[in-house]
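Starting off, we have a lone chain in the form predicted on its own, written out as structure tokens.
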Amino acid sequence: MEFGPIWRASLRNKTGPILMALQIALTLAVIVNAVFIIKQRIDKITRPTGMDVDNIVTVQSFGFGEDFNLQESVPQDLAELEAIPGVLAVTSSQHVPLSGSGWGTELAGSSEDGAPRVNGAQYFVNADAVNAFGVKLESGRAFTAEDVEYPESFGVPISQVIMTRAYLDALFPEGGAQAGATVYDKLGNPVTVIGVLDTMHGAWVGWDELENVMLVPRVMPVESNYYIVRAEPGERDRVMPQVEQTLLATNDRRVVKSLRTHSEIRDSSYQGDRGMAVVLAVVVSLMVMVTGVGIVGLASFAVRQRIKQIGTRRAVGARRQDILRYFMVENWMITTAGVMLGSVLTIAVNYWMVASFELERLDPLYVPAGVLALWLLGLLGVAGPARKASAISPAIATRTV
């Protein structure tokens, strides 16, 4: 089987093969980059948060009236919520991780002027916060009731925190920092790191510093806060309505709202990423379908145009497998031309997306994987028309002359 004659024969009506090759090139560029982006979005959505998200209930409490004092109500609220059967731990917090809303801060690993500062999310919590979030303490210790502060204003310096390993490593890039390290706030006040968390995510899922989180043992003088209630596995849905009922019964000078599971909050924050992955998956499916239909159509047209030629070849001794191989090789050559052009186009499209949208560079392994997929699609698409062509007998071909 010579490639030269087959290629020259296909170029006698070159419009179809050229358009098919261009279609394959475009399909390769689109599906490779789209699949790469889909994989990134899936990795982002499924990355470990470090928290027991599936067993956490969150609720917001608003106090009203001049005699309402949130700092005084928190200890009683915690005690009542912890008494609910099926509850493992409870903490108050001014915001909820993964919610897209929170407070940030800047810390430095040195008190020297000009020391680089690193951003992180901070949560004002209670003594049982580590258990309430379900996070793993890598080293150091958790908070105790004696650690929790009730300041009268926001200006009181923080004395001790628990922070994530990612945040501590960012503050001390040379490595080796452990529990007991000292960091410094914006005013240069020292803060002792009494515990280090393995992993915990902050509020903003699209933030590059999502894992930079610190917990502060403090209840702020505000009118509202959240309660993070962690239930035993399988008890979350049963505990959930009791949380709201308990808070309302404990203090009638409050409004209870935003009762949600933490998994709902997480899913809502990743809704955009999930939607993009679905849209791109649909685009990939449509591109593959259109290209496959195009391959079948071009091959079927070629068979209809060459009935006399096929009959003549059969009459002079060509076997059915020779006819089948002819069309398979012809399609493979067209597909190969398309994927060669498509490989260049794929890299060019990715370079443009990296420069324009700050996306990650394409993993080089995706290109050969896409090439193999389109080769397989081409062979599958031409298989049906090629089998029909090989079934043409010399007698039928002669009657078409």
Partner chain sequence: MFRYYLKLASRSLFAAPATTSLMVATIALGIGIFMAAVTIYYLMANNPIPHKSDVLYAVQLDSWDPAQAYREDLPEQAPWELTYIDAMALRESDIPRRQAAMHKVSLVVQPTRVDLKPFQAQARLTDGDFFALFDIPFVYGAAWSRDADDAGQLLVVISKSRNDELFGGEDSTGRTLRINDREFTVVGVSEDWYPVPKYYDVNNGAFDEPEQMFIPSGVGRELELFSSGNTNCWKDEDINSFEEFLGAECVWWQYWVELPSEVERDAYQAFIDGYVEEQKELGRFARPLNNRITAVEQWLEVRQVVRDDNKVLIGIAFLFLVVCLFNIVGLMLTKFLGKAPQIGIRRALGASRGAVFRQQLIEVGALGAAGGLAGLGFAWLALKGIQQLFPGFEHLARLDLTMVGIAIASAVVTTVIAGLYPAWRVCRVPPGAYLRLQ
The other form holds:
Amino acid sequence: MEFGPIWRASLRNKTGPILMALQIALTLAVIVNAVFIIKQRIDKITRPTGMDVDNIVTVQSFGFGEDFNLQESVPQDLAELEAIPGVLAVTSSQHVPLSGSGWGTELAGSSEDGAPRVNGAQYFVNADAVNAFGVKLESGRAFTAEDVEYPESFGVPISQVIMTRAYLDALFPEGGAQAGATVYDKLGNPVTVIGVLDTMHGAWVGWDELENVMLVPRVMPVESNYYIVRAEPGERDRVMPQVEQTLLATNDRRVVKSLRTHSEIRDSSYQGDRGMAVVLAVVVSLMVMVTGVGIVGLASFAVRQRIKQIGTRRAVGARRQDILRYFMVENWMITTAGVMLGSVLTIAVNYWMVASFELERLDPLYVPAGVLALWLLGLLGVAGPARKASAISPAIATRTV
Amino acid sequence: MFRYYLKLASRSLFAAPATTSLMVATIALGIGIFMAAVTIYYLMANNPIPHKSDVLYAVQLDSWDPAQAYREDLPEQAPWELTYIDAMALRESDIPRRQAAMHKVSLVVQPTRVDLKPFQAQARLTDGDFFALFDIPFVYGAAWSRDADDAGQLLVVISKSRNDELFGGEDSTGRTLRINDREFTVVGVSEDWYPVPKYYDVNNGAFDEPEQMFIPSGVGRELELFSSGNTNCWKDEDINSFEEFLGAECVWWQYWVELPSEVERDAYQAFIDGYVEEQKELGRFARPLNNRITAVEQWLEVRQVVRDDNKVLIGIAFLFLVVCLFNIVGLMLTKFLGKAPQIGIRRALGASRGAVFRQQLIEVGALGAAGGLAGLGFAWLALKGIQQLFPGFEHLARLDLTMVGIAIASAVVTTVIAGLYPAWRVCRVPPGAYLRLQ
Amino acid sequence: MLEMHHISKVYRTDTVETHALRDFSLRVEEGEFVAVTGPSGSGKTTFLNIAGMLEDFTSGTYRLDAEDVSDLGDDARSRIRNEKIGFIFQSFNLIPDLNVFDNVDVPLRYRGFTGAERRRRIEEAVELVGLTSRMRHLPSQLSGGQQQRVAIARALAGAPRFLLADEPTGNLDSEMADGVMALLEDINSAGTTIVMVTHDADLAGRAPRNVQVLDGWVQDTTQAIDSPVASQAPAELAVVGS
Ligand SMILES: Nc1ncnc2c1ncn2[C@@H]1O[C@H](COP(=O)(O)OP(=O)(O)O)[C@@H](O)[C@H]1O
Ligand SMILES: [Mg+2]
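Having displayed the form predicted on its own, please output the structure of the form predicted in complex with its partner chain.
After this comes the whole thing, all chains and molecules, with the earlier chain placed first.
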């Protein structure tokens, strides 16, 4: 292949190729970093929550008036909700996981002073919580009706919990802790872990300790709580309106609000991440498009400028494929210069982003993937103009002055 | 001469409609995307109360855990909110011209109109000064008094929209409104107020809707109202009643003061420092003295109201614009050099380099203006898309006249900059070059 | 060497048909030097393009080297152009981005010679046209006559048996034209068949055989001097021979 002459010829008309190489370099830097961010956001959005999110309906009951008593209303509400056909399990819950609002607390793995404390999300739930959330019990047991407490004040210490494996391991970093372990609340009261969950997500999706979750069998002395209603597969949308009607019929001294599917709640919590991913994807596509058009434009210009020279080459014996290859090679050299510069730029942009924002370091494999993509884009972009060039008649050599 | 150049420019632009539209579209895309990102950024970084932002201060006292800072990632910071005890104590100072303690509460409104069901609504529990402090005008009536705050009188100010909804828009002052099964008296109807960002309380989102009802600060104690915003506690306390909760080391109150000058500011800083020193004697405030009064704009910065994602997007949108500009330079170079023989003849006929250069720049300027206009269209589309993606961000995604001006100006400026090199190249075409060759 | 029988060429545009050649027949023997003359627009270039297989023709047959080339595919024609035919154009057609060396190199590249072989041929061809000292110059740094000599070197470097020249002196003053003509005569005397289109009567007169084209027809064939074909055995071209 005639790399030498092509390279020397490109150097003569250097502005166009330099612009193109710079453009490709920037494009590489942006798309690699953007695609990396998109991938991370998608991973974040789609990580398993541990719950049967797609079949859950949640609703808030907000009592008002002196005569409303949540602790009395809960058992009755649960019975009524469970009776709805298509409902698999129901629990009351002080908050809804993944909703962005919740209750956090700290536990310790030992009662000694100064023992490290670990943050976790705390859900005050009812007997059937494990079923209602659709979480998987790894070991130990679920709650029973006898476990559920109705304390008259906030301060009554909790005595037993079910918690996630992640939380248990965080409390006992040496590992191996099992159901039956004892943990300690802020005041040093012992709490028995009666069950361990595989995975369950807590309240704040942006929080590092999202997987530190515990369930407490208790109905608090407050006016408002949620119901988590898990429907049989496919029954959710049919069950949903009945949930509201049932609660209103049971007691009208309350406001029944926020009737939402759990997947809707999850989606709105991840709205920022999803939005960012979509916006980046749009910008990446536009950028690829603009750069693609740029490559086509530059290649067409190069062809138009050299019509006579192409005719001459054909006249002295170049085959169509030789002409095709000439432009392919020329473009490939420009693209290659661009991606080489671009790889450095990509890393630099990533360094800057990691230093300025809470972003992760780029997985280095993304760079060669981006390089391949741009090589391909370059070849696709030049294919049309190069094909046109190869169709130029050799007679051009004698016909143009 | 300028008109002649314009004529040449329009002829040249219309002569190759495909190239011209490609260039305009490229500029428009670059400018449009960039403007959309900038618009969002500009509204997020907006000064919500420009005429007062340097006299309004958020107050912080570091009442947090001696063992660790409130935010481990921001160790120099004090808690964002105050305890009930401290908020009430600060109210005793007469240094600020105006001041208000506040937090968000969730209430159930039971309308008298039979067609309206009881509903839950967010309200702000605060002092009567709140309205004057943040410059919220009244449609009817006025704010309540300090006495009403202290006594926890059941009074309420509702916004104009809520008044439309509950009372059909008439002057409702003096009417009663049933809230949480108690009779509240409406004392005022305030104008709808939508600061962007919602600077007075950014704890649960800086861009969501402000509350539409306001009740005196003392009512909280009366009705045992917890905050429906953020409550954070650090101390191992055995809390068994609302009364105990009020005395606990839990932060849940925001506090704003208006300090008209440096003098008041220094006096106020001395006052809060003095207060904390006193409290230290009583065994509270075990952390080093770290009391802060922060003006609005700094406060929004400290609270990171503009999110990292938006900064990343601005950067990426900017790089996208640069790529579009490189593309434009390439296209213009192509176009101008294509005209080189014609330019050579013009030069031979006596056009000076300057004349050729000016002619090209005018052409480029026209392209930029067209690109800017079309770019507004793209920006508008992009913002529409963003509204779809981020429900609740409607108020962040709007174009105003400033942005229109900036869009067109930046399109022209960037395009002309991009056009400088091609124009320079083409004006250096030697007059004879295209006459001699062949 | 070259045999055209009843060739016709019609250019079709949307509205008009131009009959550039009608029933055109011509035979050129190995080693001949033929000058083709005729008024502008008579079909000279069309004839040369067809002879050099730059263009298709509408009807008739064309045999080159006793091989019927009427129906060859594009790649085969490229190969024949590359191996058997050398071109010289009125406007030189040097590639402006390439220096003398790289310009002469162009056909050799497509021939697939090794680097050393190409270098040897380029140096010999450039030396033959007397431009060894200008090897690294760009076309824009050369005079018209020098440019045309580079073009001749390029045409000769591949050692073609058949040289086609379309008004090779059309863009040159008479002194330069003279030099180019002398060069062509040398090349012909070394055995290469040459067909040269020209409108310069003096130059045409120097060629052993003249053909006149009028309105697409071969109107007249003058045999001014005896054809050298008989007296001269086809020999390897001096330029590339030894
Ligand atoms: N591509 C073409 N399309 C249409 N007509 C053409 C084309 N090329 C040449 N001709 C016509 O063919 C005729 C012969 O042209 P040409 O061989 O170039 O003449 P010469 O070289 O003798 O001046 C002319 O009338 C010319 O206008
Ligand atoms: Mg001709």
